[in-house]
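Next up: a single chain in structure tokens, the form predicted on its own.
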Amino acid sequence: MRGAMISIRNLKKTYPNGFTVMENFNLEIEPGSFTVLVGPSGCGKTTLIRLISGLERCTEGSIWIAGKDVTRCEPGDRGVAVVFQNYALYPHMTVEKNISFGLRNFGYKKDEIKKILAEVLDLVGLTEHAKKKPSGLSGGQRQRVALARAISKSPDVFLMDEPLSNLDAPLRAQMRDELARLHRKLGATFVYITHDQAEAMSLGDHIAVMDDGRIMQYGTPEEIYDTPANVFTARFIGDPGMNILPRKDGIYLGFRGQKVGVGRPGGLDCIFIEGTVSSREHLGDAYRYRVTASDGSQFEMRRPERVDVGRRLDMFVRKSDIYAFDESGVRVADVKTLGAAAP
């Protein structure tokens, strides 16, 4: 198995009611890539994969698959397995039968379907419980055997709608790691959607934000955290999201809630803050904060140290921490060359 490259050209896609989800979309997913498409709700993503997989057609534009123009091939013609986030599975079969189902159906011969059942069953760590029915399985292993019915297809290409939202926040955990460790032993090509960004940033190799049908940024996760291109994706990247703050000038400064430091110590080269702190909230090893700033703006800070709810403080954050977007939103420049002064 082999991962496949994936081309999205100028891709259009109108609903019968005229609603257009996305217009002129563009992307390329290296093949044997670890891609997750991230954003909120409603932005695309479940529409982009539907398409790649042939489960829609798109209005306009073209689907390029391994070299191959798929954009009008059967999905069963396109060399990819969708896990969606329901499972899918067939309640009455058990799970060698729900993972041989398909195989039959494409024609493989019974010696092949013994073979490769029980290579996926190993891999997924399912051997155990190939006799049982759907019923008799946690969450994450009916999840795994959505995942052991797309491998035994031998797919260049992987598409996952959401796979591990029904799960809870542990076993969530668990099988991202899972995923991880079949990503690396396949070599597949895989596509991954959640609204989840902490998912994305410890899932993917490359990130798409995604949003109102748009890109907002494409990148590593290194580069989508530390150098966002606008304020969508500093907003919605990062626990807490990056705080934005307007100034007199147009200019909105951008900083994370981590790189708030409390006091004003001298010689540094930092803008400073007065505030009081409306609300507290414990996480464990550290609190996060919500802060109402002298001008009325608000902002997150995030600390190890517990700190009143109603004490008035002075914050300060270094201008190297700082990032600058104009008043649409596009990351303009290093805040040093704007002569940043307190918001």
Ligand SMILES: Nc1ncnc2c1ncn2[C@@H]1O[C@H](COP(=O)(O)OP(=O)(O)OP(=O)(O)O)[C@@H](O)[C@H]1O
Second form
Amino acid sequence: MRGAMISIRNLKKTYPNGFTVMENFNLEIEPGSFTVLVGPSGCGKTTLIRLISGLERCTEGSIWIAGKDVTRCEPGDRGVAVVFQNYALYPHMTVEKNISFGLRNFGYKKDEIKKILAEVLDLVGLTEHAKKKPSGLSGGQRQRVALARAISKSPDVFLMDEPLSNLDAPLRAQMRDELARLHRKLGATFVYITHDQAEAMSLGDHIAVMDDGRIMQYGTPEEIYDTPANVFTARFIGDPGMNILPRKDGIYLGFRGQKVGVGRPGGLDCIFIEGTVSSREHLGDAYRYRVTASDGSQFEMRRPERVDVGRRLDMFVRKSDIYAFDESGVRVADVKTLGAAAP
Ligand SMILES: Nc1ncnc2c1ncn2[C@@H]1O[C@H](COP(=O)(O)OP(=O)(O)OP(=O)(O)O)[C@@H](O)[C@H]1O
Ligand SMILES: [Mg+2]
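May I ask for the structure of the form predicted together with the named molecule now, the form predicted on its own having been displayed?
Shown next: the complete complex, the earlier chain at its head.
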């Protein structure tokens, strides 16, 4: 496995206008992982990728790639390649030229370039289109040229900032598969930004959840979904995110809408909620309900059966499906040990 570990230590980034995006920022990205960065708009995802690539300078702290301190290295000396949302192709150059351009500057010889070109064009399925200009290609093909250009530098690290967001849904799905395949084949470390939850969960073997210049959690998709470390991650991950209801003692209880049952079962260790259905949305294979509990709090419920809006319901959630968070939003031990009363 040739993927490099990326280690970010005590990083601080202040832009020239005085705005500090992140401070005391630490993250170790697993070598060879496909790490997806998610978080609300403006939380610092693009800034982080630009810092790793060297397009942006660190204010404080250091960045290490494959055990080497690259904080002061030029972008070209870091072993990274970046792919952005808009492919940044040269319109007057053919596909071939767009890819080989950087290699020539890099000092590769003619026959070496020819060999690399043939390889990467084949890898992204563009061999037949080598002589075309970008204007003669579809959006997906253009994005593949950008990918091919990145691959041609055989980097240890691929940094991708929403590379598929300009493509329509079927093409995105296809490109997603191709990226997964590329990752398996190249074995490099991929860091990938997306706004798309489904994409993050399906593509990433690791997910980094960011908020306001901080890493809220870094782990596998399963860890992030099943054992969220805090309220932010619980709410952010999943479609919809986890319901979070405050309890009188300052504890927050969290549960997923899929885990809400209807009725009053006996013999189950659960909490009971009374409420009224305030809205319904058909999802195809199920319904998503907005429910107002008798204490006025609101939550989402997902059920296979249709229920009328305005109907009063007895609901329950098994204690084993309930998460507890303290006042600062950090997840605390199992809810059973808290003697969970209804919210
Ligand atoms: N060159 C700059 N100068 C000053 N502030 C900047 C600069 N670039 C970004 N910012 C600010 O830094 C913060 C993080 O921006 P960044 O682009 O990293 O966010 P992001 O997570 O990529 O958001 P999005 O999901 O919308 O792309 C934002 O508040 C943004 O306004
Ligand atoms: Mg961004």
